[in-house]
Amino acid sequence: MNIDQIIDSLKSNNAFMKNVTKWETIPEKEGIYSSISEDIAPNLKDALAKNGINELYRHQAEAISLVREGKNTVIVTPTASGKTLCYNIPVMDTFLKDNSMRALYLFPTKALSQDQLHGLLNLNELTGAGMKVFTFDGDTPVSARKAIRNVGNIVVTNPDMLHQGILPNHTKWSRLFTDLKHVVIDEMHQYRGIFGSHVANVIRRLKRIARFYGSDPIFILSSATIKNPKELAENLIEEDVTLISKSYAPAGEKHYILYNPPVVNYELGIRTSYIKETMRIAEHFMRNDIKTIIFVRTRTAVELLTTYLKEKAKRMHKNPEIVQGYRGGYLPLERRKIEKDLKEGKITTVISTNALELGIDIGSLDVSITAGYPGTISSFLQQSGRAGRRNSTAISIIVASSAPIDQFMINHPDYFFGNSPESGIINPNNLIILINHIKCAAFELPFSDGEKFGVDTTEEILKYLEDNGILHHSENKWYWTEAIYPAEEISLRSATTENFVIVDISSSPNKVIGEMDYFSAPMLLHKDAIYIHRGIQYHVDNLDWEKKKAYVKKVDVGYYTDAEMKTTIDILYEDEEKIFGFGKLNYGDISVRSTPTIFKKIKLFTHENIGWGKIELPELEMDTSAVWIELNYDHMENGMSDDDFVGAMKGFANVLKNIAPIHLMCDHRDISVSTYVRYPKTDKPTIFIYDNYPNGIGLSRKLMELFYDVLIETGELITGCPCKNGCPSCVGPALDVGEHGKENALNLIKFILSHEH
C-alpha cells in the first residue's frame, strides 16, 4: 500500500478511529518564489544553480535582504522551509567580497554543528571561494585549535564551548573578534528558562568582547514556531530585531492524527500502555515499506522499541536492519552512519529520542508517530515536520500518555493547530545568573567605571564583588583578582554552582554520569531514589551531603521515585496585588523552605503507587519569585470537611503545576505549587505557584498574567478526564485527594470562576 492507501484503509479501521481525538487535514500548498537578488556574488548564485536553487522562496529573500541591510532578524518558519539558506548566503556572500570577514554560528548541540557544517563545506567547494569553515567544541583536537583560531573565516560552535573556551581566552581569538561581522543562533527557542537566561548572558559577554576589538556584528536568529519569537530574540541579544514569520515554501498535504490509547480501568483513569499502542501503530506503516520516524522520551523506550520491531521485521520476512535506533550514547560514526543510511533509503524505521527532532538532514520521510507529548507545541512540531517534503503526503501522528498534561493537550487539538500558546522567558537578570557572569566578564576584560551590564545595578554588584574580595578597583578600573578561573565552575544548564555530583559505582573504575543542582538533589538523588539518566534507570545508594556526591548503581525495575516535601513559605515581598471576587492574587518575592520527609514509589506506565520510603536530609532555603491566589472560601459552609478540603486543594494544584507548563513553555520541574489549608499570615487558604529556581526566572510573573486562561484549562483537564473519583491523569489518584477529591477540586475552581468580580 501506498501511503495515500494506508491514510484510507486507517480512516475505515473502527478499532483506531474511536481513540482518535482530531484528525487534521492541511492541504498541500504551493510555493511562492522570488528571484535571487542581482548584486549576490555570481560564483555564490553559480554554486547554488548547481545544487539546484535558482531562485528563493519569498521569505528566504527577505530575509537576506534585511541581513545584507544590516538588521538583526529573526526567521521562525517551519521545518523543511529553508531557513539555513537565510544565514548561508548573507554569510558567504560578505565573504566573497571581504574575505577577511569572520562570522560565529551557534547551534545547541554538537551533533546540529557537524550536520550544518556539511551545508556550509558543499556552498564553499561550489563557489570555489577558499573559505575556512571549522567546528570548535570539545571533540576538536589541542593540534587543531590553534589553526581555527588564526584561520578561520566561520567558527561552528555551541554555547557552552563559547562560554568556557572561547570568551575567557580572547586574546587568542583577536582575529575572530576583530573581524566579527555575523552572529547566527539557530534553533533560538531552545533558549529559554535557565538556559536561555544564562546563554542572555553569554551573548552581553560576546557583545563586550566585540565592542572591545572594535566590532560590531549582524545577529541572525532562527527558530522553530513559539508566541514570542521577537520578544525573546531581542531579550537574548538586547537589540532591535526584524521579525519574518510567514513561510512561502511549498509543502504536501499533511495529516495530523491525535491518538489516545483505550481506558483499561475507568475507576482508576488507567489507559493501555502509550508504547505499546506506538509499537502497534508503528508496525502497520512498517508492513508496507513506508520510511517512519518514532519519537520516543527516554533511551529504555529506544531501545524496547527497537527490539520489538526487529523481530516484527524478520516475521514479516523483511530484513530487521531496516529498523534502526538513535539516541545519546552510540558513538558518533554509528550515528552519522544511521542518518546516512536514513537518507538513502536503507533504512525505514528509525526510533530515537529528541537528538533527531533538531534539524540535522536524514531526507525525507513519509510518517512520524510522538510517543507521549513531548512537552512543548514547539517540539512537537520540529518532530512532525520530520515527515513530509514539498509535495508529498504525510502522516504525523501522537500517541498520548496518562500523564495529566498528555491527557489535557490529546483533547484540545486547538493547541496543536492554532497558534502556539507557549512564550519563551528568560530573566538574564536572575542575581545569581548574573553574578555569576558578570565575574565571568570582569575576568575576560576590566569593568570602567559607569559600565553598564545588562542592569543600572552593575556598579553595585562590582562592590559587592571588591568587598569578598574578588575584584580589586584601581585607577577608574574593576581588576579580577582571584587565581580561579570562573567560567569554569559555571554550568549554563544550572542557576547555582553548588551542583551534586553523580557517580555511577557499577562498574570499575567509577565513572561520573552527570551533575544536578542544589535544590533540585533532595528531591532526585535521596538514597533509594530511582534516578533516571539518558533514559537509564540507576538506584541511589548513598547520598553524601557535604561532599556533594551521589553514589548510584544501574538497575532495571518497573518504577520511579516522587519525593515528597515539607515547605514552608514567608512573603518577603509583594510587587503587584490584584483584588478579585474570590479573593486576591498576588506576586511578589518568598522565602521557601524545604524539608523532603518521604519518597513514593510509583509503577511505570500506570502510576500506580506501590509502596514508600522515608527521607533524612537538612533543610533547604531558598528565595524565589511567586504568585500566590489567596482564597475568601469557607469550606465549611460549601458542604466539605476539613479533609476534603485538604485534597481539593491538592488536587486543584496537582493539575496547576500540569497546565501552567503548557503555558510557560517549561519543564514541569521548573516551577512547583504549594496549598495551605490556612496560611498563617493571613488564615486564608492560600495556593503559591513559584518558580523552581534561586531570585526566579519569570514564570511567575507570566502566570499572573495568564491566571484565568490557566484556570479555565484546570477545569477543563478535570471535567474530561474518564475516572470517577480522581487519578494520576487529573487531580491525583483518590488516595491521596480523597474519595470526592475530583469534585472538591473541580467545585473550588468553579467558586473562583464564578467569583471573578
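So that the term is clear: the rigid core is the largest set of C-alpha atoms that superpose within 1.5 Å between two forms. Positions refer to the first chain, counted from 1. Just so it is clear, the model here is predicted, and its values are computed rather than measured. First, how it differs from the form predicted in complex with the partner chain.
- Once both forms are overlaid on the rigid core, the distance between the two CA positions of I26 between the two forms is 2 angstroms or more.
- With the core held fixed between the two forms, F212 has its Cα displaced by under 2 Å.
- After superposing the rigid core, the C-alpha of M565 moves by 2 Å or more between the two forms.
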Given for the second form:
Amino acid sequence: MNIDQIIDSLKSNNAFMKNVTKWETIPEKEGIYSSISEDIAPNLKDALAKNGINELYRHQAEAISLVREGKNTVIVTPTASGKTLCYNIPVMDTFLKDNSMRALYLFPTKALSQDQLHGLLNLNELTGAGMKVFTFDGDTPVSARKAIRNVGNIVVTNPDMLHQGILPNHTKWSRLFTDLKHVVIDEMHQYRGIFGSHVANVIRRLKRIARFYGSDPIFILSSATIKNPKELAENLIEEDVTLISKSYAPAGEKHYILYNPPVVNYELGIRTSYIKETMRIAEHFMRNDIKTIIFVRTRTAVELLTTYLKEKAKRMHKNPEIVQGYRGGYLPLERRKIEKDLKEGKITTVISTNALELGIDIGSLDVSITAGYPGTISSFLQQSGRAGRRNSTAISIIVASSAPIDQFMINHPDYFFGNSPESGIINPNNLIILINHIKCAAFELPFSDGEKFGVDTTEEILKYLEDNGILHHSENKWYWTEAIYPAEEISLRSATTENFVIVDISSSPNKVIGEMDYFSAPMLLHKDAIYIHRGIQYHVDNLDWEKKKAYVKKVDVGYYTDAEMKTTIDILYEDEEKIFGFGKLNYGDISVRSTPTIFKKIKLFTHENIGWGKIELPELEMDTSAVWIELNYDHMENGMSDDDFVGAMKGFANVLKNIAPIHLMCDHRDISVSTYVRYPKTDKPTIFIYDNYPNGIGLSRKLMELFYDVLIETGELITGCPCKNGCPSCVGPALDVGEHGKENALNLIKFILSHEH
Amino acid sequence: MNIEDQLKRLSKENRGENTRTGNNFRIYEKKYPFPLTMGKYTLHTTFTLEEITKITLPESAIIDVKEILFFDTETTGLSGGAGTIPFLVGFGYFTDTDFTTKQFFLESPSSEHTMLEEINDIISRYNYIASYNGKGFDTHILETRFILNRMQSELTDTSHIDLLYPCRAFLRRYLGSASLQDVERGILNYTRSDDIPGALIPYVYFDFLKNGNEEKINAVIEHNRFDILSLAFIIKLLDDLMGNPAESPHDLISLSAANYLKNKHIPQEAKAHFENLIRSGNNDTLRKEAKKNLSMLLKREDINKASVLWEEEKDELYAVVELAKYHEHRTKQIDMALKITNEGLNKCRLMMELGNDNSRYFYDDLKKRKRRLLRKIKRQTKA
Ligand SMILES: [Zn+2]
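What's the form predicted in complex with the partner chain like, now that we've got the form predicted on its own?
The complete assembly is shown below, putting the previous chain first.
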C-alpha cells in the first residue's frame, strides 16, 4: 500500500477510528511568492536560480528586507518553509558587497550546525565568491582553529562554544568581532528555561565584546511556533525585534491524527498502554515499507520499542536493521551512522527521543508518530514536521498516554493547529546565573564603574565579587583576579556545575556510561535504583555523594524504580500579593528542603507496585521563587473530613502540576507543587508552585499572570476525565487521593472560581 | 599544605636594586657585571651566536648577543584568555660590561597601558627576542593585552628565539624533563634557594593587590629575574653544544642533539655530533644508536661510507638488511647479498625463538628479499 491507500484503510478501520479524537486534514497549500529584490547581489541571484529559486516566498522576502533595513528580526514559520534562506540571503548579500563581513551562526546543538551548513555551502559555492564558512565547536581540530579565527566569514557554532571557547579568547577573534554584521540564532524556542536564561547572558557578553571592537550586529532569529516569539526574542537579545510569523510556503496534504488509546477499566480510568498502541500503529506502516519516525519521551521507551519492532521486522521476514533507535546518550559516532543510514534509506523505521526533532536533515519521511505528548506543542509540531515535504501526502499521529497532560491535550485539538498556549520563558537575571556570567564578562573585559550588565545593580554584584577576592577594583575598573578561567566551570545546560558520573562496574575495565545533573541524581541514581541506559538495565550498587559518582551493574529485572521526596518549605520573602475572595495569591522567594525518602519498585508494563526500599541521602536545600495560593477554606464547613481534604489538595496539586507546564513551556520536572493542609505560619491551607531551580527561572512568576487560565483548565481536565473516582490521568488514583478525591478536588477548584476575579 | 600556609612561608627580603616607581607600575633594574657565574658556568664577556639560530629562526644568522632581548612574564593564570594579566614582564640584555635585567611590575592592573608602551619601547630597540616557551605562552598573553589596550605590539614583527624547543630536543632525554629549572639544575649545576613555586605566583599577586604584601611579591620578582638570567646562560650553552660536539657534557645529550639536527636536515652538524659520539662515547648502546642513525644519514650522500658502518654493526638486523640491499643494488654482488640474507634469516629465527618479536619484521623482509635474490640468480644462470 502507498500512503494514500493507507489513509483510506485507516479511515475504514473502525477499531482504529473509534480511538481517534480528531482527524484534521490540512489540504495542500499553494505558495505565495514575491520577486527577489532588485539590489540583491547579482551572483547571489544567479546562485539561487541555479538552485531553482527564482522567486521567494512572501515571508522570506519580508524577512530579508527587514534585515537589510538593519532591523532585528524573528521568523516563526513551520518546518520546510525556507527559514534558512531568510538569514542566508541577507548575510551572503552583505558579504558579496563587502568581503570583510563576518557573521556568527548559533545553533543549539552540534549535530544541527553540521547539517544546516550544507545549504549555505552549496549556495556559497554557486556564487563563486569564496565566502569562508566554518563550523567551530568541540570537534574542530586544534590545527584548524587559527585559520577559522582569521579567515572565517561565517562561523557556525553553539552557545556553549561561544561561552567557553570564543568569548574568553575574544582577542584571538578580533577580526570576527570587528566586522561582525549579523548574528543568526536558529531554533530560538530552545533557548528557554535554564538554558535560555544562560544564553541571554551569553548574548549580553557577546554584545559587550562586539561593542568593544566597535560593531553592532543585527540579530536574525528563527523559532518554532510559540505564543510569545517576539517577547522571547526581545528577552534574549534585549533589543527591539520585528516578528515575521505568517508562512506563504506551499505544503503537501497533511493528516493530523489525534489518537487516544481506549479505556479498558472505567472504574480506574485505565487505558491500554500507549506504547503498545504505538507499536501496533507503527507495525502497520513498517509492513508497507512506509518511512516512519516514532518519537517517544524517554530513553527507556526508545529501547523498548526498538526491541519490539526489530522482533516484528524479523517475523515479517524483513531485515531487523531497518529498525533503529536514536537518542541522546549514544556516542556521537553511533548517532552520525544512524543519521546517515536514515538519509540513505537503509533504515525505514526509527525510534527517537526528542534529540531528532530539531531540524536535522534526515530526508523526508512519510509518517511521524508521537508516542505520548512530547511536553510542548512546538516539539510536537517539529516532530510532525519530519513527515512530509512539498508534494507528498503525509501523516502525523499523536498517541496520548494516560498522563494527565496527554489526556488534556488530546481533548484540546485546537492547541495543535495554530493556537499554541506556550510561552518561552527565561529569567536572565536569575542571580546565580547572572553572577556566573558577570564573572565571565569580567574575565573577558574589565568592568568600568557605572557599566550595566543586565541589571541596574551590576555594581553591587561587582562589589560582592570583590569582597570574595574574585575581582579587584582600581581606578574605575574591575579586574579579574582569579587564576582560573570562569567559563570553564559554568555549564549553560544546568543550574549547577556538578554532574554525577555513572560508572559501569560490571564491564571490565570499568566504563563511564553517562552523566546526570545534581538535582536528578538523588531521584534516579540512589542506591538500589534501576537505571536504564541504551535499553540495558543497571542496578545502582552505590551512589558516592562526595565524589559525585554512581556505580552501577548490568542486571535484567522485570521492574523499574520510582523515588519519592519529602519536602519542607519556608517563605523567605514576599514580593507580590494579590487578595481575592477565595484567599491570597503570593509571589516571592522560598527555601525548599527536600530529602528523598523511599523508592517503589514498579513492575514493567503493568505498573504494579511490587516493593519498596529506603533511600539514605543528604537533604538538598534550594532557594527559589514560587507562587503560593493561600485559601480561606474550611473543609469541615464544606463537608470534607480531614482525610478528604488531604486528598483534595493532593489531587488539585497533581492536576496543577500537569496543566501549568503547558503554558510555561517547560517540563513537568521544571516546576514542583507542594501542598500544606495547614501551613504552620498562617494556619491556612496553602499550595506552593515553585521553580525547580535555584533562584528561579521565571516560571512561577509567569503563573501570577496566568493563574485563572491555568485554574480553569485544571477544572476542565478533571471534568473531562472519564474515570469515576480519580485516576492517574487526572487527580491521581483513588488509592492516593481518597475515594472522593476527584469530586473533592473539583469542589476546591470550584470554590476558588466561584469568587470574583 | 594549603596555599595560605605556603604563602606565609614565603616571606623574603627585598633583594631588588635600583627600584624606581612611576605611574603605578614599577621598574626593577639590576646589573650583573662580567664575569657573571651561574653554577659551573661563567660568562666573561659578550659573545656571538652562530649555531643556535639554525634551529630557532627561519633563516640562520650570526648574531651578537647584544642584539637579543631576553624576556619572561609572570601572569595571573596559566589558562590564557582575555582575563589573564601579565603583571610582571621581565627583560634582560647584554651591554659591554654586564647583563642587565629590567622588570616591569604592575602595582595595579589599571597601569597596564603605560607598561605596554614601555615594553614596546624596549622591544623596538632589539632585533631579536629570546624566551623559554614564549611562542607558546607569553607572546599570546602579551598580544592579547595589546589588543585589549588598543595598541600595536612590537612583538609581532620581532624575530623570536624560543629556547624551549632546542632544550627539549637536546636535553629532555638526559634530564627526563626540559623545565627551565631542571635545565639549571642538571646542566648549569645551579640550584635556586627559596624559589617560589610557580603555582603560587598568581596568588601572591592577588595578595599584593588586596593587602599590599610587598615581601612575597619580591620573591616573585626574584624568580622572574632568575628565569631571565638562566636564558642568557642557556643560549650560550646551546650554541656551544651545537658548535663543539666534544664539549657535550653527556653522551645522551650528544646523541639527542645529533638526532635532532639530523631530523631538522642540518647534516654537517649532525654528522659531527654522531662521529664525536662514536669516537669518544662511553656508552655502547648509545654509540650503536649513533652508528645506526649516522649510517642512515650517510646512506643518502655516501653509501659506501655507510656500508662501512653496517659492516661494523653486522650483528644488528637493520645493518644486515641494509648490507643485503647494498650488495644487491649497488655492488651487484648477488651471491654476497644472498649470503648476508641467509645469515640474517638464521639470526632472526634464533631471536624469534628467544621471544624477540621485533625480529619478525626483519624476518619477513629478509624472506621476501631471499626469494627475489634466488629468482635473480636463476635468471642470471639461465642467461
Ligand atoms: Zn481520571
